Structures are given as C-alpha cells and as structure tokens.
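The data below hold one chain only, encoded as structure tokens and taken in the form predicted on its own.
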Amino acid sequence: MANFYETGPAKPVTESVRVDKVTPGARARHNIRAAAVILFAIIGLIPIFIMVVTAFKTRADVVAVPPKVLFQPTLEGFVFLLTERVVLPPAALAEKKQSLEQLDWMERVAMASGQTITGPSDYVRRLWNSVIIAGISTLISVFLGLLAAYAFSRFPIAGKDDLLFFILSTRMLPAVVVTIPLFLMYRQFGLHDTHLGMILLYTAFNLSLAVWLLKGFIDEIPKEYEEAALVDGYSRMQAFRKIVIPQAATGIAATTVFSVIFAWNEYAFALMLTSEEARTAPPSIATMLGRGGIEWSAIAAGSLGFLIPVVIVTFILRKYLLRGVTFGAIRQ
C-alpha cells in the first residue's frame, strides 16, 4: 500500500515575470516628444543650413530673389575670405583671360568676377589669433580653477560662501559694461591690441565658471580617499595630483569645453579692445567688405571655417559635456 504522505518528485518552481505592456497612450505621448525634438533640431539647424548653402554660391546667387535653392556650387566664397583682390579694367581683363590657363585655379576664380588677386587675407592669420588667445586662456584659467577649486572644497577657509559669490559676479555683468573702462585701463598700461591683455581677460572671465565647475567635481570625491593616501605617506601634494586629478578628469575636460566655447566665440571684447595684431576671427568676419559690395558667400565661408574646429571639439568630448552639466544633480 503506497504511503499517503509520500511526495512525488519535486516541480520545478517557475518564476512568473511581470510584462509591463505599453499602452497606446504611452506609444503616443513618446512619439509626441520624438517628433517635438525632431522638429526642434530642424529649426535650430536651418540657419547652419544656410550658412552652409551661402557659402558655395557665387554673388548673384546669394542676392537672387527669390532664393535659389538649386545652383551651380562653386568656391568663389572662400577664394574671397582668404585673398586680397582688386577689380581689373576691361582692357586688363581682357588681356589676362588670354593667358588664362597659365594662372592656378584660385585666380581663375577671381577672375570670373572680373578680380585679380593681389594677396592673401588677414583671415588665416586671425584665426591663428583665436587659437593662441582662446587655448592659452584656456588652460591658465582651467589649472588656477582647479586649485582653487580644491582650496574650496577641502580647507575650511573664512567667508567661503562670499568669495564663491564674489567669484560667480564676474559673470553677472554684461561685457558692454564694462569694455569702456577695459580699454582705458588697457590703453595706460599698453595691454590694447596685444595678445597678453585678451588671454589675461578672457582668463579672468573663464576663471569664475573654471571654479565653480570644478568644485562641484571634487565634492563628488570621497575625501577617504585623501586621507588613505595622507596614512600610507603621500604628501597632500602629491594626493592631489595622484587621487584628485585622475577622479576630477571628466569635470577638468567639461570645464575645458566651456571655456574653450566662451574665449572662441567672444565678441564684444575682441571687437573694442583689439584693432590690428591681436584682433581674433569673430569681429573680422563681422566686419568684412568686399569688392563693390558685401560678399556674403566670403562671410558664411569664414563663418563655416570658424565653426568646424568648435564643432569637433565639442564633438569630441560630448560625452564629458552631458557628464558635466548633470554631475552632482544626485547626491546620495
């Protein structure tokens, strides 16, 4: 007789998962957003779209009316932006279009809008200026933020709450404020026109941003970290360069991005306080004239061409850039 207490095998104990559907209403709300997003890239994107367009298409076709959308491309914009010309008289003309094929492809396109060139442009050489100004800048004010930053976060220091304050004002003016006492102060000392006085500026504008950036990274690191360092015999020095630095790297490239954006894209100070030898690539696109007119196929060309070395950057290090502007929204 079988015992009625006996258990069979034991059945395998199925775990019941819970699918969550998505429901009509929420597919619809996603693709609301989806579309608003799209929608709202198109629009930020169109003039980047024109500036694109402007700067391939010949003179006539930047003023035709209406605008054409479909054209013949041509380089005639940046043959423009990097040279200097003149216009010929018909009887020069003439006699130059005879030797035609003898002339390299950047004077024959000079020569289709009845020019001849004479020079290169200033426009390669203050870019140049854009880049010592905007990089050198850049770095000076990202290490002093840095130790500053550090200062702030770790060392008990009198009146912090005030100095941070007094830090972040310097941002809170508008640069037309206070451009017309800059340039006295810059004309008395000699700084006007030079490259030391804009890095010594923009440095002084990044430095407030650079601190207040970087604090919030280094509050993030434990300071256990620093302390295990400073038992097993590191100096605090060289706990700083050894646990700080390597943990704070993502804050140190985002800070840099956004001080490289603001000293490469300053206008208001490069347009009052430089003329000649200092002047960077913002205000000399602004500025320039052409030939009879306002070449605005040469003005898009700088434009683009002083816009793609941001673009990469920014490009580059965009994963620092999202990392930077939502670190420390969530503290345990």
Contents of the next structure:
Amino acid sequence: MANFYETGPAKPVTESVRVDKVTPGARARHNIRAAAVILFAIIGLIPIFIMVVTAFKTRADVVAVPPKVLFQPTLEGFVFLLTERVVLPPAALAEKKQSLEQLDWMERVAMASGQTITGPSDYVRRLWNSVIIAGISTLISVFLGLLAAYAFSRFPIAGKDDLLFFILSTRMLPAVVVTIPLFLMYRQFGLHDTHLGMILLYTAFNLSLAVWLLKGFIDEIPKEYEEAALVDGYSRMQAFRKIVIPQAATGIAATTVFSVIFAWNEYAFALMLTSEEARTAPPSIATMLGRGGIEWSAIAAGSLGFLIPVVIVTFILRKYLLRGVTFGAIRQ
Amino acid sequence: MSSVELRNVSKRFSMVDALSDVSFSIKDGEFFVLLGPTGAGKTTTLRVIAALEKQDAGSVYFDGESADHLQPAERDVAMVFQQYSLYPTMTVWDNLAFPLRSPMRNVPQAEIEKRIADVAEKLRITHLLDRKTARLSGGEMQRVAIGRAIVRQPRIFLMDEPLSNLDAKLREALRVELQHLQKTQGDTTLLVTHDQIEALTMADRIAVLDRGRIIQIGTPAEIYDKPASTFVATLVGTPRINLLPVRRQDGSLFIENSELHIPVPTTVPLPEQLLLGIRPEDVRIAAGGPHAGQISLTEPLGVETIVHIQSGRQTLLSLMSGITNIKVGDGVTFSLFQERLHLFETDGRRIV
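Can you swap the form predicted on its own for the form predicted together with the partner chain?
Entire complex below, previous chain first.
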C-alpha cells in the first residue's frame, strides 16, 4: 500500500463523522431527531398543502365532506381570481354554447359554471402594488438602516443609547392604535391610497428593525479592518463600502428578508390607508370573501400567488440567511 | 521613506493619560523600537502617527513638516496590526492589491501584478496568493500582513506587536526575516513590542515607555548597559538584573540583610540609602572571590545556567556558561564586576 501521508486518501473525503457519533445509541438518537424534524415539517406544511390543493379544485369539490383527496384538477379558481364575471341568463348561455369553438379556454372554464367574463380583475394589479411597495420600502429601510447602524456602531454620538431606544420605541405602539391618526394625517397630506404613502409608512416601521438588527451585525465586525483600509489609503466611505458591507452581507440579507416579510404581509394599515390605487394584496384577498358567495378556490389561488414572491426572495438569500438568522451566535 | 518626529504629544482617554508629553524622532531608514509593558501607550503612539487617533496636544512631523491636518489615507504610512486584520472576504492576492488600488494611488494593473509577484517572492507566499485569508496559518497571515505593508513604498512602517501571536520558533524566524528585510530595503520602521529580546535584537534605537511617558531613548547597548532607571533595568535583560537595597557607610556599600559589602565604586556623592543593580553575568563565581554565599537553586538552560546564590536573606542570580556541576547547598565564593555596577536612588533614578 502506498504511503498514506504521501498520497492522501484513495477517495476524496466529502464528509466526516465523529467517532462518538457512530455507536448504535447515537445513531438511534440521530434518527429520532430526524423523524421529529420531519414530522414537524409535515404538520407545518399541511395548511399550505390544503391551500395548493384547494386552488385546483372545483367549487363542488372544495366543500365536499369528507374532503376529496383524489379529484379532477381544474383552473377554475385561477380564472375566477383573474377575471370579473357575470351570471348569464339560461337563454344567453344556450346561445353561447353553440359557438363554443370560438371561445378561449378561460371563457370555457367560466361557462362551465354558467358565467361569462366581463374583464380582468384587479388581483394582478394589487399583487404588483405589493411588490412595488414592499420592494421599495425594503430597499430604502435597509439602505438607511445600514448607514445609521454603522454610525451608531462606530462613532461617539451624543445620547446614543437614548436615540437607539427612541428608534426602538416606534415599534412599541400596536398598529391599530396609530391607524386612525395616520388615516387622518394621510388624508390631510394627500398620501391616502398612494404608493408613496405606503412606502413611507413601511419604511418608517422597518427602519427601526433594520437599525437594530444591522447594528448588531456591524458591532461584530472588528473595526481594525476599516482602520487597516484607512491606513491603506481609503476614505471612511470607501472603507465602509469595500470592507464593512461585504462582511455585513449576512446581516443585510437577514434584514432584507425580515423587512420584505413585514411589508408584504402587513394587513391593518393597508386596509385602512388604501382603497383602490395603492391597495396591496393582503386586504384584497380578504375582501374576496364577501363577493357573492365564497369562492374558496379563487381565494386559495390568490393566496398561492401571494406566497410566491416571498419564497423567491428567501430562496435567493438563503445562503446568507442560514448564518444571518442565528444573529452571528456561531461566529468562529 | 521619511523621518518622523513626535513633539510633546499627549493623549487622554476618559480617565487615563495614555500619553503624556511624548517626544522622539526617528531618522530616515532607522529601525526604531518602542518597548514597554502592557498599557504603556505604545499602540496609542502608533495610532497617533497613523492618524487613527487624534492627539490632545503636541504634533507629529514627517520630514520636518507638520502632519497634524492629514487624514490616515494622506499620511502615507503602512501599518501591520497585531491581529493582522487581513480582509476576510478577499483572497491573499486581493489583500496585497488593496493598498495599491486605493483611489489615491492609481497604480496601473500591470504594475500591481509585478509588485505583488515581487513581494510574494520575497516573503515566500507565492503559493498562497489564491487562498482566502481565513485558510492561512498564523505565520502565513503574518507574512501576508507584512506583505500588504511593503507592497507600496510608504513613508514609514508601523508594526504593532507583529510577532506576539506566533509561537516561539516562528517568532524567532520571522524576527530575523523582518530585520533582514528592513536592513536590505532601508525602510524607516517603528515597531512596538513588550518583548525586550525583540527590541534588543532588531532595534537601531529603542525608546522605553512606561505609563505614557518616555523613560529612556538609546541604542540597545545604552539601554542595556546604562539603564536610566530601575524600571528600564528590570525590563531589559533575562535573567532579570539583581536589585539590592544597600546602605552607604564609611566608604563601603553594605547590602541589606546580608554579609556582603563592597567599596564605594565612584567619587560621586551618594545618598545613604540606595539601590544596587548588578546583572547576573557580572556576578562571577570563582574560587578565591571576595564574597561568599550558598547555592539555593540552579536552572540549567543548556547554553548557560542560572545560579541562585544566597547570602544572608538576599539572593543573587549569577549566570554561568554551559551546564555546571555546582549543586544546591554548595558553598561558593564569587566576585562582583566592579565596573559594571548600577547605582539607583531609592525612587529608581540612576545615579551615575
């Protein structure tokens, strides 16, 4: 056999197992833990599973008791979600059935329940509102939060602790308490039902979280790195951009996700402060409940669409998040 | 390269005087070492020169011109930090390129590549250039940190305990390397250390610092042979200098709590109570010596042996070359090298 120390292992070493982790007892414990995690994940995923399934069921299948596990999937929910329809009188319906071939698939789906499409619904527009408002408010609050956190972390600021507490205190009031005054203010300033108004509001709310979270992350970066950069011939801002930001990447990612999730899910303010132009997805899905019978499949389809952007953002940032959400507890 | 001068620099941190009235000048091409115990203000001095800290009073001069208004980037100094401070998100190559890519310098790409290749060669880190800095050993990190300093030609190198985080063997090797590098390139260098051996071996001149004050500035020989105070005398030299309280009486110096006495070695008027310092190598065990004592301990180190000689309630350390066959309990006679005695006031100031 060739000398191990010269040639190295025969196969590439891709994993390592601690010697004390291979006994039967340790393995059993590992398996039990794994089973518990899987069980927990399944329980957690059941509502989402029901939502996905419901989105593809017909109206009859949705309300069937016991619930149908096997069913004929249909896009009825999605068509109902994306369109405005009227119920056709029987005569008109019969007439329309004659020219079935000329109808597109959405019309055909609508006609199956005796309706015809009169135009697109505002669901897509409201989802888009959510994307714009959540996206821009997150960008602004993370950007401002980063600068503020850096200043708080590195410079002697008079009354620093009081200021930090003051920033945190903006989160202490429950949303319902401030909605009425905000509503009156927004109406006065013409911010009611505008994108700008919602972006300002969410930025203000997220900024305190961003400052506090990011300050923690920046505190952990030794200031010697920036000092080295200063001596190497860079200005404060250049050092911040080239040295601090790359090291704060996990913190920035975690803050971004938290901000996006807050702005995306926010319901109370959006319900009170928007009506048509800037209405976001959460209140509009809720109002679907009240329109001529409960369209469960449409609601499920709407919720599904609502879920996707958050999943995308979290997925993109996941490699930073794993370390980020532990708040640097496992640093080195 | 430049000369650097500090004039009457003082710096206070909330309650402590980190530096009080510190003045010294470093000549162009000189290897200058700041030596002192922890908390003496060595690092603060470096940071003031680099403008990472603003002094409360006094001035810093580069080549005779005040540098007080210059930002860290404009001072054009290179610093090696104690914790290395290599940029963790970059490779070794990018770390070395970082100072050259500064918008203040605008070094062309070809020149950057050439200089990094040169430096990597010099420090034997060429094989590490593509690595992330977190994947380096302590010695390798230290080399890269030094490389990042010497890749450009700054006015002065500031080194903050660059060897203190390394194990003894590596420290010795890098010490020699550092000295060689400085001598061949003729760089003005200010090194901070608490290790007297580093100071003695590398420095052209040493400044001894204690609690924010300069105690003595001089060549290693002056510091060792003419310590300005008992503080300097005990800080420099291993084994430590023998410091004994003595009483002057009738032209003799009597060492307290012992039988030992010697003739007054100088014509300078002496106070009645004083401290006598004598380095272990100047305590010579020899047959027929004028003083007698008993061996209380021997510490053989191979090259030399430290022998503890007891006389009365005083113990003197003596240094003998090689390993000796003297045993604990043996009675010996010894002499004190009369020309190399150090006399201090009881408050520690040197008398002669």
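Predicted, not measured: the structure shown is a model, and the values here were computed from it. Residue numbers count along the first chain shown, from 1. Rigid core: the largest C-alpha set superposing within 1.5 Å between the two forms.
Chemist: Superposed on the rigid core, does the Cα of N31 end up 2 angstroms or more away between these two forms?
Modeler: Where the cores coincide, N31 still shows a C-alpha shift between these two forms that is 2 Å or more.
Chemist: Does superposing the core leave P67 with a CA shift of 2 Å or more between these two forms?
Modeler: Passes the 2 Å threshold, so yes.
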